[in-house]
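Shown next as structure tokens: one chain only, the form predicted alone.
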Amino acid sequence: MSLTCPLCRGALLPAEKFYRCEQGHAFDLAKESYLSLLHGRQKGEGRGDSKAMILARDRVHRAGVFDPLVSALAALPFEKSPRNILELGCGEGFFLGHMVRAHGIPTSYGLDLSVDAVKLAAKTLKQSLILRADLLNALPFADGSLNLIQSIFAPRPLAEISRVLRPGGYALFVYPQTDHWQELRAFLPLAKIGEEKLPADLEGFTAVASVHVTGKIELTHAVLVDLVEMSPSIHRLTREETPWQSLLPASLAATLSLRVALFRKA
């Protein structure tokens, strides 16, 4: 077991309905079967994406909007199938589940801050251990214990990723390009796509693959609503009481534009 206690960094081992370390720190498995590693003031239902955002994301994924990305992930050129995987910001577990099935990965972990995300992920991914934790803290895994870490539209704590990956392990990042959903942006003042990009030469890593996943996707009004609802822009639109749903067209052909970058740790 590679899981570590967030309080003392000792090994965290399962014991019936909770996990405990040698120092006696214990963390209960929730009735939904996820493991919360939050403690003290970190706890709280309102942290991370809301239930409405998570359900909107789930509907978008079920509608097949990101099928081109799923195909690209299934075609990733691993030298051999990773023995374990951790997804940072796993949401409801859609991409984690696809990676596990496509590459036959026997041990899988998902990590998210949103309680609604981990509840749904734990329900959907029965074979995965889903963790509620904050990416602002150290990853709850031992040094050099993981084979593959993926961050898909999520933060990329590079120092921590490098620490917990074994030599020869893989880091997988997916992030939007500047023209991603540009047609949708013509209708609503959505948040700008971040300018932060991964360097081609990531220190301590070798680039294995870099794929531009792009194409025009036909989106119905209902899917457009969900795409906005699942995005960080929904907070500002709601706060400003923007009648954003009425501003969206009945349908739209929009550009999906993503970068898939796979690196291998030296």
Ligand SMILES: C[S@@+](CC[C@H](N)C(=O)[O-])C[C@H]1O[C@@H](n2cnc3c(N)ncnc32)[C@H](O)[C@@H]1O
The other form holds:
Amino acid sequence: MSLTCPLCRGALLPAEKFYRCEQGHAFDLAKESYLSLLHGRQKGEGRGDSKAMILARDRVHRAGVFDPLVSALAALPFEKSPRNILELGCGEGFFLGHMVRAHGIPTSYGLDLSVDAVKLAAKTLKQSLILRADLLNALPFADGSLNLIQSIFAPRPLAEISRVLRPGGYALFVYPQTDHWQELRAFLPLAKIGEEKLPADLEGFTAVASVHVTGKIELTHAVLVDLVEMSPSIHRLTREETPWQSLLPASLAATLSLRVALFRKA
Ligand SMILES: C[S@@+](CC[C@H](N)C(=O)[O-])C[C@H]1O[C@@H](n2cnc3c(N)ncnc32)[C@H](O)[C@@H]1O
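Next up, the form predicted together with the ligand in place of the form predicted alone?
All chains and molecules follow, beginning with the one already shown.
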């Protein structure tokens, strides 16, 4: 078992409706079956994506908008199937589920801070253990215990990723390129996509694959609304009371442009 107690770092083991470490720290399984590792003052934290953002992302995924990414993930060149996987910022679990199925991964963990994300992920991914935790804290896993960690459109705590990956384990990152959905910007003042900060050479890792997933995708008005709703720009548009839905076209052919980067720990 690779899960560790966020309070004392001892092994965290399953009991009936909770997980407990040898020191007696206990964490309840929610009725929706996710495990909340938030403790003390963290418990009241409402950070992470809102319910509206999670539901909009779920609809976009179901509409097949990211199918080219799903195919690229399925084609990743692992030497052999990883025995376990952790997704950091797993949202409602769409890409975690695909990776588990495509690569036959027997043990899987999803981690997110948003309560609405972990509820939906736990409901959809019955075989995965879904954790509610802050990925900016120490990750609740033992040193060298994981074979694959992925962060897709989510933060990447590199030092912790390196600590919990075993030697030969994989780190997988997916992030947007500057021209991602660029046509949408003619209609709305969306947040800029910054130049990617991830260096080509990660210390202690070897680059295994770097794939540019790109193509023109036909987006309906409903999908365009959801793409905006699930993005961080929604906070500013709402705050400034921009009538943003009516500014979007009936349909749009827009550029999907993503980088998939796979690294292997030395
Ligand atoms: C853009 S979404 C990506 C979700 C998923 N990977 C996907 O592509 O469908 C980013 C996710 O990271 C989560 N997140 C953001 N900050 C976090 C943190 N500090 N700890 C854990 N999760 C976090 C959000 O709640 C959200 O679900």
